[in-house]
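Below, in structure tokens: the form predicted on its own, a single chain.
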Amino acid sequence: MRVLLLGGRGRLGGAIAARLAPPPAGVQVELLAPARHELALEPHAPDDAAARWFAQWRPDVVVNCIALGDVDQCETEPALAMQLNAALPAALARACERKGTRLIHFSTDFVFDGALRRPYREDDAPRPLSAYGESKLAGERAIARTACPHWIFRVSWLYGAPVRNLAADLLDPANAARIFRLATDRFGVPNPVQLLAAEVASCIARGRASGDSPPASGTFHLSCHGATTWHAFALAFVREAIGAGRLAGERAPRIEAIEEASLGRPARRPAWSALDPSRYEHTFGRTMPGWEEAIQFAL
């Protein structure tokens, strides 16, 4: 089974490829996993550069992990956001669709308003609030619109790869002085990389040994269980790093509080955006773990 891994150099992309090279026990595939220079994709001409990769590599699924995830810069570059978020798995969908290829795509929390104050759920109606929200569930919807097979996980919160997180901030020693002020008024659920790697290598591998039919296409939350703040998630991953011996006690960085209308950003956060993962785990038949424990994967 040939993998084809699009944007493999990103937070989320990068730890799928290092779960698929070499695949984990049960998993057979071929990973292909093309770097930015070697994909010279032009933003405007998205089915150009879909054909062009499946001429090319001539994938049996097609992991997509490419969008322009920068929040503030989509609110800023709207048009930017639609290709990326929007145009492009539009673009990808319908070549899947062509050749009978599985497509896995990401979407985002973002995609709700955070009015609920409980759990979403994917039949919860989506609301986005910012350029960012509103071009991933473009995307989204593009998708479902074609008749490729198709899993759209919504995450949330990202943490754990090697640079550009919080969790990878708080370990480094260079901040071991640094205070670090974080939002206590907006809750989500935190997940490390490395356990939606583990479960997105998973669901590649579901019914290959067994024979059975994969779960159908739809859209599912792909998320540890809980909410939370940013706030709170650092003081209990500083508290389980510094357990687990990757951190030292005097070393730690401080921790304060604040609230995310401080920030003054452009982009609006939803305020509550934890995501209900009960629909992924009976359909693929995983237990998701709460947000605290899922730490441990990230140290």
Ligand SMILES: NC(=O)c1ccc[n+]([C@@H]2O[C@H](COP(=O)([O-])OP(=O)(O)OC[C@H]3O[C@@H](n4cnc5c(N)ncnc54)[C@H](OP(=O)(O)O)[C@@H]3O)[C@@H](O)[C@H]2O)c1
Second form
Amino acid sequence: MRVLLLGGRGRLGGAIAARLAPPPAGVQVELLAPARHELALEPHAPDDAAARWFAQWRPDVVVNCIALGDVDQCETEPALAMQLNAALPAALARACERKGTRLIHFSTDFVFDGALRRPYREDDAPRPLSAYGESKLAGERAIARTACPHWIFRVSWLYGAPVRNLAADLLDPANAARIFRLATDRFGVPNPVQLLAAEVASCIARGRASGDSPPASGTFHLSCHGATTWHAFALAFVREAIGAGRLAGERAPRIEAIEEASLGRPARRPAWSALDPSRYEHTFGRTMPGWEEAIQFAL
Ligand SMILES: NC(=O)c1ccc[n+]([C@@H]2O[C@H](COP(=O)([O-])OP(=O)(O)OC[C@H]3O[C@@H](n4cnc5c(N)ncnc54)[C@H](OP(=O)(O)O)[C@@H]3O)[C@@H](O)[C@H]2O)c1
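Switch over from the form predicted on its own to the form predicted in complex with this ligand, please.
Let us now look at the entire complex, which starts with that chain.
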């Protein structure tokens, strides 16, 4: 099975690449993870790019981790956000539809406004507060309008990649003397990329298993259980990292509480955006851990 991984140098994409090469026992995967320069994506011409990629790599499965994921950048560059987060997945879905190729795509908890104050289910009404959320929702809807076999996994609050995430910053010896000021009034679910990558690998295997029809196309909340704040997560992560010998107690950075509004960021974020993974668990026959238990996957 030829798996074309797009965005394989990103946080989640990097973890998926590591998980699939070498492939887990019993999964026959040829991983194709072209670098950005090999993709040569012109954001304004996604159909050309998709056609070229399909001709060059002839994938059986496309895993799309390309995104403009910087929420504040999306607010200041909404056209680019729409190109990468909506038009590109739409073009991939059209190409997948033509070839009967499965598309695995990722979306976000930021499609919700946070007003419900309980973990969101897939059929809860989305109402994005930001250009990022708008563009990701447009991408989901464009894929769903095609007949390509697809799984859209909404994920939230990623950590565990080597760089560009809170856990990596907390572990970085260069930050030993730094004070981390983190919000106590915004709730969501932190998810280690290693765990999500293992789940994606198992879904890919499931999609090709003989004698077992793969779950139907749809949107699924791929997330740990529970809800917390970045402040409470950081305290728990540092405690676990010290326990696991990944961080010396005397070198642990200081963590202070602040309110989200004091950060003065361009994009609005939902104040409560935990995702309920029940449909994913039920459909794919998996069990997701609580967010605290899952910290071990990143240590
Ligand atoms: N991070 C989070 O907390 C979070 C939360 C919810 C949902 N998500 C979703 O999860 C998915 C993965 O997110 P992530 O945080 O892993 O993303 P990421 O680290 O920002 O990675 C994005 C990838 O897209 C690639 N890319 C961006 N622009 C490109 C272009 N013009 N041409 C080619 N490649 C381009 C990047 O390439 P380079 O490596 O070369 O830059 C990178 O590999 C996304 O769909 C995101 O919306 C993320």
